[in-house]
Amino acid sequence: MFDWLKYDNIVKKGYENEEKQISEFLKRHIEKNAQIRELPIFNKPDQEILNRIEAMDIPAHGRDSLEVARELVDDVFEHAMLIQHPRFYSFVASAVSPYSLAGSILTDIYNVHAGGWELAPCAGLIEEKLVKWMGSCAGYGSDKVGGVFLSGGSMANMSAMVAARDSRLTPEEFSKGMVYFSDQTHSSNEKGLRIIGFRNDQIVKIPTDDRFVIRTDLLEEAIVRDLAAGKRPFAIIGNIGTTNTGSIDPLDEMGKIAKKYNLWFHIDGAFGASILISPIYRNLAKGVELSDSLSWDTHKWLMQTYSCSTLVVKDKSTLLNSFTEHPEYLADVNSSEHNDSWDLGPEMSRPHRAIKLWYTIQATGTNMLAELIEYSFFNANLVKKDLKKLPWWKIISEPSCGTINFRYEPEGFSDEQINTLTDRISKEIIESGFAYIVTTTLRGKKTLRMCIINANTTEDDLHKTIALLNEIAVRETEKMRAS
C-alpha cells in the first residue's frame, strides 16, 4: 500500500537536494561557457561509459539522487557535442541567451501546463502578445493574426499544411490535392505532409537556379499543368533561409502567384525568419506580408533554448477549423474570450514555451537581437573575403542568412576526387576539436557548409578557421596526388 508519509519525506528530501544539485552544476556551466572557446567541440564517450550505462538496470528502487545527478553530468551531458561552442559552424546551431536558459528553468520548476488559458492566464497572454508580435513582423497587419508555440519547425510545417489542406480542400478532394516547394526546401515539409496523409506524387518539389531559390516560372506551368489534369493545387511553401544556403526565395513573385490561383502560401522561416527584426536585412524577405502561414524557430537564430518554434497565421480562424475539439471533460476550462491554445495546433498537453522568448527579450530587447542577426551576415561575408585571398577555394554559394558553401578544387582533379577531398578536408577539421564544419551537396557537388549565427563567434575564430581549412585542404591534396 502506497505509505504517503513516507512519500512526502522522499519529496522533501528530494527538493533539499535539487536545490544543491542546481546551485553545482549551474555554476559548473558557467564557469564551462567562460572558457568555452578552449574546448574541444566534442568531447566524445569511450566504449567504458557507453558499457556503464548499458548496464545499468531500470530499478524497483532509488538510488541517491546526487548520484545519479552527477552520473547524469559527467556520463551524458559531458559527452554531447557542444553545438553552442563559437566553432560549431554545422546544422543551424545558436548560442543560447542566458535569460533564456533562466525563463526556462522557471518554466520546468513552475511546470506550467499550456494547452488552456484559464490554467495559465497570464502566461496565456504572454504567448499570444508574442504570436501578434511575430506577425507584425512579418505585416500581418490583420487583427486576426493568431498562432501557437510549437516543439519545432517539423511541428509547425505540417501544422500549417494541415490548415492549408482544410481551408482549400473538401475531404473528398484530399486525394487530387497537390503541394509545390522548392528542391531546397526542408524535409520537414515533405515528412509532414505524408504524415497528414498525401502521397508522394502529390508533393511537387520545383527546381531552382544559380542562386539556389525557386523558379517561380516553373513554378507556375506546374499548376497550370497540374490544373488541366484536373489536379487540386491548393499549398505552395517559400523559403526563408534553406538550410543547405540560407537562401531566400522570390516571396512577392510567389505570393502572387498563390492570389492568382487561390492557394494557401506558406513560408518556412523556421532558419530565416528571425531577419525579420532586422531593420537592415527584413527587405530582404519582400513578400512575406503576401504569406497566409509562417514557421519561425526561435531555438535558431535568437539564442533560445530548444525547443521554441511558433506558427504565426495571419487569420486564425484556420487554425482554429482545423485544430479546435471540444470534449467533455475540458467544458469547465475552456475560454470564451480568449482562444485556448489547444484548438490552435495538435498539442493539448504542452510546456509554456514563450516564456524564454519572452524573458530574453525583455532582459535585451529586440535592437540587441537584430544587431546579431546583422553580425551573422556579416561574419559570413568575412568568410568568403577570406576564401578569396587563397588558390584553390570556390565559393559554390553566395553568402545568405549566416550561411555560405564553398570547396577546395585544386587543378587536375576530377569532381569525384574533389568530393572525396571535401569529405577528407570535413573529418580532419572534425577530428582536430577545433571546429565542427560538416559537408552537404549542392548540384551533384559535395561542399563545405558555414552556418555562422553564433553571437560568440569572433573575426579571429573565422580567420584561424579558415587558415585550418586551407592547411588541411594542402595537406590532404598532397597525399591524395602521392597516392
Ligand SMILES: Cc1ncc(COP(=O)(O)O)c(C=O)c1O
The other form holds:
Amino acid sequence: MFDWLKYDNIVKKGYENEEKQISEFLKRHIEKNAQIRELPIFNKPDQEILNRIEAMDIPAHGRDSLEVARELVDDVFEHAMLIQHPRFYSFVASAVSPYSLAGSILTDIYNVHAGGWELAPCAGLIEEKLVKWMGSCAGYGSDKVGGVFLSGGSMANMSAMVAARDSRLTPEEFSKGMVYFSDQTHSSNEKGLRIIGFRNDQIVKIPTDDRFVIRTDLLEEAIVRDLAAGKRPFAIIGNIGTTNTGSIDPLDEMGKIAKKYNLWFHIDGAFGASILISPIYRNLAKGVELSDSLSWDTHKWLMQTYSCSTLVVKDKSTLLNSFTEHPEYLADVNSSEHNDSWDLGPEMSRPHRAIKLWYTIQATGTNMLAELIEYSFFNANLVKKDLKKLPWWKIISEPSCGTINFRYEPEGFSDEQINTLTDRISKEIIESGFAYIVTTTLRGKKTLRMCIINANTTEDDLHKTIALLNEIAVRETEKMRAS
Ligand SMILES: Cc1ncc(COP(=O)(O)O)c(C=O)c1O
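Now that we've seen the form predicted alone, could you pull up the form predicted together with the named molecule?
Now the complete complex, all chains and molecules, led by this one.
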C-alpha cells in the first residue's frame, strides 16, 4: 500500500531542504565565480571519486537530500571542466549571464510546459516575440516569420532540413534529393540529414577558398551536374561562423544560387548569428535575408546556459507543414488562434528556454550584447597582433567571429614535425591549467584554435596566454631538436 503520510513527509522535507540547498549552492557558485580567474580550468576527478560514484547503489530507500546535493556539488560539479573560465578558448563557449542563470532557475522552479500555447500563454508570447525579433535581425521582414526554441544547433539544423525536404521534394523524390554545403560546415548538418533518412551520397561537400568560405563557382557546378544526372537538388546550407575558423560564407551569392535553382537556403548561424545584433559587424552577413531558415544558438555567444537555440524561418507555414500532428489527447489544449510549439518543431514536452534569454535581454539590453560581440572581434585581433611580434608563429586563419587559428613553424621542421609540435603545445598549455586550447586540422595542418567570445576574458589574459604559448613552443622545439 502506498504510505501517503510517509511520502508527504519526504516531500515536506524536500521543500525545506530545497530552500537551504538553493541558497547554499548559489552562494557557493557566486563566490567561486568571483575568483574564477585564479582557478584551474579543469580539476579532474581522481580515481577515488570515480570509484566512490561507481560503488554507489540506486537505493530502494531514500536518504538525506542535503547530503546528496553536497555530494553532487563536491564530487560531480567541482570536477567538471570550467568552460566559462575566461581563459577557456576551445569549443564555442562563452561566459554565462547571471540573468540567464536566474531565468533558468525560475523556469525550473515553475516547470512550465512549453509545448502548447494554452499551457502558458504569456510565456508563449515571449517566445513568439523573441523569434520575431531574431527574424527581424536576419532581415526577414515579413509577418510570416516564425520559429521555435530548441535544445541546440544540432536540433535546429536538423529541423530546418525537415522543413526544406518537405517544402521542396515530394515523398517520391526523397531518394533523389541532394544537399550542398562547404567542407567547413559543422558535422551536425550532415548528422541531421542522415538521421532524417538521407544517404551519404546525397550530401555534397563543396571545397572552400583560402578564407575557408564556400567556393560558389564549385557549388553551382555541382548543382548543374546533379540536375543533368537526374538528381533533385533541394537545399544549400551557408554559414555565419564556421566552428573551425569563424568564417562567414558569401551569403548573397548563395542566396542568388538558391533562387535560380529553387533551393531551400538554410544558414547555420548556431555560432555566428549573434553578429546580427551588432551594427558594426552585421554587414559581414550580407545576404542572410535571402535565406529561408537560420539556426541561432544563444547558448554560444549570447551568454545563455545550456540549452538555448532557436530555429527561425521566413515562412512559419513550412514548419507547421512538417511538424503538425493532431492526436485526440491534445484536442482540448490545441490553440485555435496561436501556434503551439509542438507543431513547429520535433519536441513536445520541453522547458521554456526563451524565458532566460528574455530575462537577459530585458536586464542588459541589446546594446550591451552587441558590445560583447564587438569585444570578441577586438580580442581575436589582439591575439593576432601579439603573435605577429613573435618569431615563427604563423596565422593559419585570419580572425573572424572572435576565432583565430595559428601554429608555431620553426625553421627546419617538416609539416609532420610541426603537427606533432602543435599537439605538444596544446597538451602542455592544457596541463598548465592556465589556459585551455585544443587543436583542429585545416587543410591537413594541425593548428591551435582560439575562440575568444567570453565577456570576462581580459587583454591581460590574452597577453599572458600568448606569452605562455610562446614559452612552451620554444621549450618543446628545443626538446624535439634534441631528441
Ligand atoms: C557552427 C555550429 N553549428 C552547429 C553546432 C552544434 O550546436 P549544438 O552543440 O548546440 O547542438 C555547433 C557547435 O559548436 C557549431 O559551432
